[in-house]
Amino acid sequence: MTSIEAQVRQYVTDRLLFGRSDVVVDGETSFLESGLIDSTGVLELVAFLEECFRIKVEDEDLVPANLDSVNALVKFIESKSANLINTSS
């Protein structure tokens, strides 16, 4: 498990599951379909991503393909982080 994935999973456990250990969220579990997140939750998730990973989430990034599961979030963060490195070089 990468550091990014560990941080994302911790966020999911703390903020979406509210610490409940009886709910299993695997890498592909849809936050929307499982009812773990709503529109307010998406805004909180974006704030977490921007603060924790120092990335900018643009309006066009606000799609399920980027934000709807642990695996999607990890890929999104890695992509955004790589773009930051490439543009600052």
Given for the second form:
Amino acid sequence: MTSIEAQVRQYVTDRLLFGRSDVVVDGETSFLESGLIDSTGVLELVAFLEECFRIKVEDEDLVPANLDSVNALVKFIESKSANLINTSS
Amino acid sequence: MANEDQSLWITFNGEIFNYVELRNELIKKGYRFRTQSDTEVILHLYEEKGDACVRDLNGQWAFAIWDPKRERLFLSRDRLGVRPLFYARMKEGFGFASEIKSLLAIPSLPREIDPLALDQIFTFWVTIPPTTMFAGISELPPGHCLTLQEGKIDITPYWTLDYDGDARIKGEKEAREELLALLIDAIRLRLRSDVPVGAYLSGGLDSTVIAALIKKLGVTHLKTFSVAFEDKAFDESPFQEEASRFLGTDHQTIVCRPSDIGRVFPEVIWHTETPIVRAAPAPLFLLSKLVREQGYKVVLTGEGSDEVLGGYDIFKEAKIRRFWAKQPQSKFRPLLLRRLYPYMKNLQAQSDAYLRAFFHVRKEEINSPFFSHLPRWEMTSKLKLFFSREMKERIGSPEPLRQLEKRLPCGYGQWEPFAQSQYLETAYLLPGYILSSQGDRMAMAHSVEGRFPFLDYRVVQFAARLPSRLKMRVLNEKYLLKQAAVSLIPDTIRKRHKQPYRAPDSQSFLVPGRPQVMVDYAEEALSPQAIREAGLFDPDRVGKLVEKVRAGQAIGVKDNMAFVGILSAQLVVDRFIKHFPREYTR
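Can you now output the form predicted in complex with the partner chain? The one shown was the form predicted on its own.
What follows is the entire complex, opening with the chain shown before.
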């Protein structure tokens, strides 16, 4: 497990599941379909990404394809971080 | 009270508004009255008509009639469930009361939480009668009677909501005139009182219409009462002031701060007698205190209009989702989702893609009898993740939706979808939450009687049979009432976007000026030890939620509902089980 994935999973466990360990959230589990996230949850998630990974989530990034599962989030963070490195270099 | 020969005894909580007319009819039939009270009218009407007497009553009541000769007990509750009525069977007999706490005083009744009740509250927001929060105590459903004879209990409905269309209602003009005439008469009856009658003024359509019609009926001095909020997101005081100015009422306002809610919440729960997932009843508790301090004991208020005449956002949401589901590929239909919940900033901040994801209709939902309410109930059910393992085991798999489906009236499947969602709100949320937690209980906490003209059964029956296009015209809610109110109330109020009554939730329990600190009783009730002792919730998960609230990060509906629901359930355990007042059991 990468460090990004570990941090995302920690967030899911603490903030979406409130520590519940008997619910299986695999990489592809949809946060929306499983009712783990509501409209505020999406905004909280964005705040977490921006704070923890120092990325900027643009309005056009706010789509379930980027944010709706652990795998999607990891991919999104990696691509955003890569962009950040490319831009700064 | 007994009749002349003491062959019938009655105990009665409530008001029969048409008692004058009933009394005159009974006098014509030869009955003699010793008092001017409505209680005596019920007694004689029962002598005349037996159990069917309740069909003639227009009012809000819970009463019991004891016939010692036949050894028969007859209980009745009003049609919409304004007044509560609970009962319990125990080894030494049968008990009934308007408040659960009176029954909990009976030593042989176990003071225990019913796990199924908790499951229902964390699904529907309410318990479904006969279930109550307490094992062994039942609630008589609205519109029902109960008889007890020779040890046998019979429970029968005497009135049901019926949404079959009425062919007599031809056009909008006739409907508007009839609605207005019915409302005027409902208000006329509800102004009958030995004491001055005031009115609540929320700044919205319903209460302003009521106040306007009271004035129209010739009341020159009308005292009105409002709750205003320090937090502008919840405050409607500019509209309240405008309505008062327009109608010339003598207006009084109480300003509610979040800390006021936190301060009175344990008392609120003492009166709701059940956990609640919203803190909104608390400001109404404060409002009834103001009313009482001003020397008023009776207020007319607008509850019921949203259910009866189609005002709730949940109706609008269901309409848009159903419309979109007919053409799921449409790019334009989901744009209507932006019209939903304009007062919810977090929702409005979402991208179109997320709005679609939140509101899209799943295949299995489209034919559900609960289509309109599934999103709300599913969201609330997610709060069960806080239940303790022990509680989950005790609950088992009750499948609350399937249980509710079995109780739906037989014509339900044939009603139009709008009527189905109205039924769910009117039959369950209205008596279980709006009226009991927010209406009657909060008013009665300070011995103030709330009267609800929109819940006059003639208004309810008339409105139920109206075509839905007259209730919600496209997405214009309470259309017919708005049309009926032209020139009666200011246009700014008549045409304003509906703002549902809401109040601050979890932030109300933080001590002002002391970051991260909750009010004393909340700290205590939510401590890991108290959570463990009560056994309802998982202490670790609640701990994480509390942490989030302390940090001011619990900004979503779900977190707030979880927090208020858990805190109130803990207070129910503390006040009704652990520290039930001794003076009750003596």
